[in-house]
Amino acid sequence: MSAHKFLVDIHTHVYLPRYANLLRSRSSVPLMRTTTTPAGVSEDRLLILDHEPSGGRPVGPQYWDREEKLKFMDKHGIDVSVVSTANPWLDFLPASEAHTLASELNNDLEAYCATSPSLTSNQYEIKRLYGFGLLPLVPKITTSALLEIVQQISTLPHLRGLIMGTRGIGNGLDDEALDPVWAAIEKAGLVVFLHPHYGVDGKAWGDKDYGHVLPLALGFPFETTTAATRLILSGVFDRFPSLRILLAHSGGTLPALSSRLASCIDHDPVVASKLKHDARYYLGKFYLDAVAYGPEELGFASDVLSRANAYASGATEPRVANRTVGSQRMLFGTDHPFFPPLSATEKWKSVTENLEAIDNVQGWTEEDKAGVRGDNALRLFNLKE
């Protein structure tokens, strides 16, 4: 008999209580506020972004309560969750604040987390839920105020990562003001997600209401893409090769564009001489969630995250992809408790379409699947304790 395959979801948000009450507490956005329907139902909507269509999206319990997430997770045979809290984190904050809740958060998270119900495997123990903890980037924060917090993260022991926007300290991630940020992180073993927020200028979806659509299919990849450029056009992964990135919703547009930036840094000396690499050699330093619903897309994620050590300076490795390589840096998600279905017996199609795209993946072995949907987070994550 088999050993059981666990399912683990690695893009799964939480607003904790104290994050939630913050939010009610607010006047302006970001925030939670109680509304009456036509039908005189009480309803908490949420406000993340100036200009939300239908005045914000409905919340309950499912965005705070552990048992829900649990109950969740049950109804759709997820074993492991290595939750995070939702966008836009303590963005929105001034420093001493943002400082003071990032640390309290995080040991909610810790608690929220270490006494969650465990599962045994194989002679070892494995806790249903994990974290993502908070780091407090925001503009006029102090060197030292985010060393203490990364310190922190990486002394609790459910908290296996942070979860990061794109806006750094308020210069993005290029900032070389980061620079003895990212030293910690790398030091401390620590993963990054980096999720989108604010996507692009509003502007380009023109005058047409298409309601969440272009923001969200759209926005938030392109912010990803976006970031995630300039963190390799910084020489980030150059000073700390070993440093950790998992992007939100399968990279963005970047493994698209890939090769079309390799020819354009080429095309530009200034930008060329200051990169170790080609720019197809650093996808290689990142892992993808698989939260992209169709097969088509992840399997060519896989081809371009394969081929990534083939544009190694020097490299004389023939430049062809094998996905199974490029397979073992993708995890599964499903942005719970986001995009849920309209009615309460059906199952979340952000969990049956991504698990059936990753089924459906040209090329991939039932090894390279399984990795996809668990066996990768557990060695990411080292979450077999």
Ligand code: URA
Given for the second form:
Amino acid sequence: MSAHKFLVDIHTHVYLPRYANLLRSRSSVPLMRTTTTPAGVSEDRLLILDHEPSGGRPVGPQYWDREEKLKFMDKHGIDVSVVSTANPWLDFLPASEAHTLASELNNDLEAYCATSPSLTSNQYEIKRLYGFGLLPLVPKITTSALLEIVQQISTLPHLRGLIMGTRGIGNGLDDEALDPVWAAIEKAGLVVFLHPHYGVDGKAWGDKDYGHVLPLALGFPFETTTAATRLILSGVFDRFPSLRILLAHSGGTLPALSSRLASCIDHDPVVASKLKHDARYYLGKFYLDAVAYGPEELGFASDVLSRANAYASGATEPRVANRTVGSQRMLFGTDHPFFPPLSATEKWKSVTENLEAIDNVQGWTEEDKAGVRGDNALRLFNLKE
Ligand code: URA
Ligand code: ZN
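What would the structure be for the form predicted in complex with this ligand, rather than the form predicted alone?
Once more the chain from above appears, this time first in line as the rest of the complex follows.
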């Protein structure tokens, strides 16, 4: 009998109780409040986006209660989760508050993970929960405060990376002021999970009410696409070649636009002169979650990552021989507790669709699929201690 292969969810969120309490105490977005439905039922609602559509989203204990996370994992056969605070992190706080809260929440998340149950395989023991810490990336924060928190995260044994949004300390992630932070993250070997929150200018959505569909389906991935592209253009990967950055939602639209990006750079000699490589090479610096809901999208993203690897090997016009290399940089995720089922069902469609997508990618071998389901995460986060 072959050994059990772990299913690892690397895109799964929590509002830790300390953070949920902060949201409850607020009267402007982001906030959480209790409302009464027309049927007289009291319900917590989460308002985190600017111009939040439809009065916010209903939320419940699955957003903050660790037992609910473990129950969800059990229901879906998820062995291990690498949990991150959900957006908008600390972005809305003044610097000193963000600094203190980052440190407290990192300690909270370490305890959340360290006291979780363990699993054993034939050769090693593993916790069911690991985490991404938080940096106080807000305007006016000092570099030394950021470096202190990178250092804190790197010493907390169950935190294996950090989650960040796209604004940096106010000027985006291509801000040279972040260079010491990238250097420290690279040195500590932490994985950066780059996740959207702001979307793009809401004017693009027109004035019809389509609920959360446009900001979540398009705005989120467009935001990630822009942030990742600015990272490439700023030369971050030339200066910090060992940085490991995981992009949410399979990299948004960047895989589909990378050759166009390369062409636009080629036609702008000033920009081109600042980069050491073809833009498509830099795609291979990223890891992508497999939160794309369809096998064709996953297969395509893995082609683009495979091609990036070929660029890295010095080919000038690489063609992709197979999808395996790219698949090794892709990792299963659920986005729990967002996208819950609308009625009580055995399993969440947002999970089963992502698992079925992995199963059905043309050209991925069984080993490639096992990699995306969990083996790649075990390797990336060094979970087999
Ligand atoms: N909606 C959010 O606000 N965040 C997520 O991570 C997913 C959906
Ligand atoms: Zn998410």
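Numbering follows the first chain given and starts at 1. What we label the rigid core is the largest C-alpha set whose atoms superpose within 1.5 Å from one form to the other. As the structure is a prediction and not an experimental result, all values here were calculated from the model.
Visitor: Superposing on the rigid core, do we see a C-alpha displacement of 2 Å or more at E67 between these two forms?
Guide: Comparing the forms between these two forms, which are aligned on their rigid core, E67 does not shift its C-alpha by 2 Å or more.
Visitor: Given a superposition on the rigid core, I'd like a yes or no on whether S28 shifts its C-alpha by 2 Å or more between these two forms.
Guide: No; S28 is a residue whose C-alpha shifts by less than 2 Å between these two forms when the cores are overlaid.
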